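Only one chain is included here, represented as structure tokens and corresponding to the form predicted alone.
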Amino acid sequence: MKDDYLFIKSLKVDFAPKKAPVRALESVDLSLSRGKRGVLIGPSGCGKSTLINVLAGLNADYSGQVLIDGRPPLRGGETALILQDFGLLPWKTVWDNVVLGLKFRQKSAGEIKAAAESVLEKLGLLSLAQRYPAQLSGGQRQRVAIARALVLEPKLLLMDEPFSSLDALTREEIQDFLLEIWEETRLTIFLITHNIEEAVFLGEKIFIMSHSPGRIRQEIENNVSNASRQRGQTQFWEMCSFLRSFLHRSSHYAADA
């Protein structure tokens, strides 16, 4: 535990506990070291998003132990969350979407300008700062969502199926881009996906979740993540095949990959 940045022990989450309780998560145990990339994969409805909401500090109604850098999850703070639909406000420009969190944190105008310009330039978005989300491609919207997270300088980046709405080529491009960000920042990243190839490409540690109520059935140390060149290698496809077989055997999981 002392070496784990992300630590979960015996986590249980129920819905509607005052009526007819439905257990969403059952005795979840999970740990991830600082600066590592963890990927959670499992069947629909198994509680993956419930778990990430707990980590993001959006749901404090649980039992068990959940620690991020030794402390219970807090909304905001050193954790950033990117959602499946990117979470962009359609009536705000790229610039206004990116600086929103900084304004909530009551940063000065000078601090906001410097931080936003820096991250937008780094992500190739500065020339698009006055456009609205509807005027952007899917890949560009995803970059804006990442920019809005990175501008807060988080230590933990949570991602809930962030690439599911992208076409295959754009998805691979953004996956490569995420790895470039990780190599530069060494953020701790915890990502949910339904896509087996994505899990193998991005996850240094892969967690496989059971059907509801969700629990961690298997942890896999993955030594074929990290580099785009791995996509075409035999070891990469062997790991994908192993993961697919395990998912089918353990939970009759139908992957979309």
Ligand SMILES: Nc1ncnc2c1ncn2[C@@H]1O[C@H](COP(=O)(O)OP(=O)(O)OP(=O)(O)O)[C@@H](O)[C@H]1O
The other form holds:
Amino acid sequence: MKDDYLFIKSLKVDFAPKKAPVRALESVDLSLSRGKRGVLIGPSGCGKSTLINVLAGLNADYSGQVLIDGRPPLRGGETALILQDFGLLPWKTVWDNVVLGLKFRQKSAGEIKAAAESVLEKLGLLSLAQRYPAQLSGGQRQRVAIARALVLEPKLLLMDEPFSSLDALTREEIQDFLLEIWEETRLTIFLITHNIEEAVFLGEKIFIMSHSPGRIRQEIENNVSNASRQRGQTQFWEMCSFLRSFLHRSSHYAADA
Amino acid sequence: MRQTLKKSGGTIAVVISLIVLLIIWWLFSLALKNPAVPPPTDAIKNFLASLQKDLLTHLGISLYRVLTSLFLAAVLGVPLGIWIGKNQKIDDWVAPMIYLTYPVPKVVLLPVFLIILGIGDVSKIVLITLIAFYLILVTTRDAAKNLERGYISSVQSLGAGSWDLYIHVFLPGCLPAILTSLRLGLGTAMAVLFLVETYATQEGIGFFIMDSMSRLNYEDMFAGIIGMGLMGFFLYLILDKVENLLCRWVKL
Ligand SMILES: Nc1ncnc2c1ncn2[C@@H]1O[C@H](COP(=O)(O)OP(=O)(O)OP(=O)(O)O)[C@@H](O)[C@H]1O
Ligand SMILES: [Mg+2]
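Form predicted together with the ligand, following the form predicted alone:
Full assembly next; the chain just shown is listed first.
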């Protein structure tokens, strides 16, 4: 619906490298209401990152309609982006990475200090503030990336395969942690993943994307995500296998086409 | 590629290397029995004596020429290199130009510079600057081009403007490469310095060495060689320290 928080209609993105132009996205339609958690899942190369780059305001070269809270995407606004390799600057300490966005927003030194301290405290990172990213574990780095996003008090959190480089345990910890943050802040989350369990655990709404050119193949309301916070339950696995079979079908479809 | 003196344990290794080098030198002087290669003890004594005379002035002038040139080369080469590396379209235009001119040995332009710019400091500084500039420009451009895209997009999404990207992403991200190119540039600059100072000048360490040679004053000549060697060594050491200071994160 047009008054949804996140609204995408007939989105088309072409890349035109010198030799072979690529149509990465073809008439993508998608919407997500405020405060919901949406998860996008699809095969590699189907255009998921392309879509999130448009939403983050990093690629203005698209056609169609993309609205976030009624306005076209804008970088550095109320949207925060977290990437797979976290995008932390290795030459800055945890502290300097976290305050970067506040500095760009010309906040006063006092405001910056207070905001960064409270976020780092909340994420249990305060004692690591003077370390460099290379001196942290993968999970800690991921939390720094989350801190760097949250300190800006975003309304929309975009995540591109944020947990894929973490081991299974750390990954589940951070997923739980993300849900806690969501419950507290009720921000809108739009997350990309390759992982079916992650999609079922985190996504209230799951969007399945298909290949070349990318488009949304199916939209699934996932009640399991809210009903149970436990991964082991039967409903959870039923949902996973449903999603899995669906993904297999749509990838066959893409291969046949 | 990277040769830095480690802080711990390195000191002993440096002292041992120094002793070995002095012994080799000493053996050479014994074997050659030629005044052009005095034994280390005499040479160091002469060096200290020459410092009291005018060697220090000549060293100072050479130091001024090298440092000015490297400074100018960095101030011009770094921002330009980042700018070209950052903008693919500009690189498409500039790359062939660099490709064509990079391999040309700029030293051969010395006569041209002497004629156009005169025999003063300017022609020397311009030539050394030009040579170091190329090195820094190309290295910085490549570093900027190969900078991980994720750093750029994540910082852009935090609201960084073009200037913020320069200061927080490109400059620090390219800094290790820039310092490497400065170190390489220093070696080349010293070599070129020697060459330019042997022509049409009465000042500088290159002149001092060649002049002593023509006067058959081998003691002064060798003192000059030691002076130039030490100058190169200390400049290298300073760059090393700067790198340790600014690029701590690289070695983590
Ligand atoms: N800058 C670019 N220039 C040209 N083609 C591109 C560019 N970026 C992406 N593409 C192409 O667009 C398509 C979609 O890429 P995208 O990165 O969005 O896929 P993805 O779904 O995120 O894949 P993955 O799951 O592997 O991350 C691919 O075919 C890719 O080759
Ligand atoms: Mg991707």
